[in-house]
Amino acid sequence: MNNSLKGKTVVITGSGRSIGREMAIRIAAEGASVALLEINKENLEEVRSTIAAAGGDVRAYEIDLGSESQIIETISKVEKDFGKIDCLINNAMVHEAEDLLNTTLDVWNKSIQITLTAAFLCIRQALPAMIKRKNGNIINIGTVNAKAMIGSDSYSAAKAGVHALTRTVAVRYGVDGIRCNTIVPGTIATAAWQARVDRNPNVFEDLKPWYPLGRVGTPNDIADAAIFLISENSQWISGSELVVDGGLLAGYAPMFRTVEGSD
């Protein structure tokens, strides 16, 4: 453990897989306490286990973040189990690749429910103790697809008001002492995808011609960057987004060779 997060306490929705089980992984490495919040039990024990094994403090609990009471219930028993809470990272989601057209009302509901109502509830539910402190920080995953249109239309509606949601709480609540920031994540080979690589196996190398800096990123990626909003280096950054895509937002890498004919 290298200890730079060591006395934090931080809380992780969705972090049974994928980015949420790496940043889990890696933040605990870093000497921080964290609270494990997933639906699936079994993704759940594998991770709570494999970040014991490594001598990390963590503690697992089991949720459905579609429903308010087990919200309110869950990071009220981590306040009681840790003491505090430092930082609460909102990284659940549902992502859906249908378009408009083909968006069940209960695909959009269920979309919504847990990518955004969610993470509303949990910084409500945590940010009373934080704001008592005079010391939070909070930091929802976004997207690249709330600043673009790249498809998969509910999802990316869901995420645009993750990251109004960030700049309510950071300016709202920045004279108590809260902290808000946006992860905002490109495309990332995770789990996530399986649906999409089953129809097409080469989906992440057709999509490297679009990054600028060659490839899809890592759940790896995205730790690193909620590592460094958690320490302390970065305590005058609220409000922002943190955008962690490659080069993809920059500019679109295939159409400028073809406005300037030099391709």
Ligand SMILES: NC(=O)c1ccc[n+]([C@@H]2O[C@H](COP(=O)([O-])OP(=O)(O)OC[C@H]3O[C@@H](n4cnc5c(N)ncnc54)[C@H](O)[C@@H]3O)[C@@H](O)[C@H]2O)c1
Contents of the next structure:
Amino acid sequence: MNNSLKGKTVVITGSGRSIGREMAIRIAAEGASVALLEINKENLEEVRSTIAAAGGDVRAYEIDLGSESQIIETISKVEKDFGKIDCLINNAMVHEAEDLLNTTLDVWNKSIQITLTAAFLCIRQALPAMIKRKNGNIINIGTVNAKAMIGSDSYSAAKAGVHALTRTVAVRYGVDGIRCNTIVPGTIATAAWQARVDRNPNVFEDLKPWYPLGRVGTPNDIADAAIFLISENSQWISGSELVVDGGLLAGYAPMFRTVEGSD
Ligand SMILES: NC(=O)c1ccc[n+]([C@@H]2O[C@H](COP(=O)([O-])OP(=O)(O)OC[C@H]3O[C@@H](n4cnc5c(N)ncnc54)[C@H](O)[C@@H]3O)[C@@H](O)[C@H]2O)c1
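Switch from the form predicted alone, shown above, to the form predicted in complex with the named molecule and output its structure.
Now the complete complex, all chains and molecules, led by this one.
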């Protein structure tokens, strides 16, 4: 157990598996108190007990982020239980890979509801106490899909909204001591990919050529970025997009050699 985040309370939505789980475990190991918000009861309990067994300070909150009243109630309960929220990480999402023509209104609405609206509602509920304390930190988990067309159409549109939400919060409430940033992950091998792995078991291998650093990402890569943004080492960073993508967005890796004629 380290103490780099000791004294901070961090709320993480969608922390029952994958990136949210890894962030929760790593942030707790840095000494922060962690509030887990998750719809899947079994996964929620698994993460809570893993952190508690390692000596971490953790509480679990079962929640459907599709419900405004549950968000209001839960964020208020976290504030009461821990006394304050230093950092809110909006990580939960639903992902549908359909193209636009095959996207039903239900799929579109659910994407917006869980990926974008829930982030807005969590921020709206957590901000007033942060503003009162003149100190708050919000981290939104975005995606490279919000920066370039890489499929998953309704998800990408919702995430582009999340990126805009970051800029709004950073600029409007910076004067109140609030920092807000977006972490922009590239492909991270998580359970969210299971349907695509079932269709193509080699999908992560096939994606490698696009990544200048020669691999897809891990939840740990994103946890490293989150710990940096929560820490005292990022106090003048706000409104930024911390791209954690192995170099993907910097260029067109499989293309440049062909352009140069060296392929
Ligand atoms: N995996 C990737 O390749 C990748 C790439 C870029 C960005 N991201 C972003 O990283 C974040 C985490 O992705 P992941 O791969 O860990 O996803 P995941 O699907 O494995 O985890 C998402 C979690 O959110 C929870 N959740 C979903 N709906 C909920 C609801 N209504 N209420 C409460 N919890 C709910 C799920 O139960 C799950 O535990 C997301 O914001 C995602 O957009 C992931």
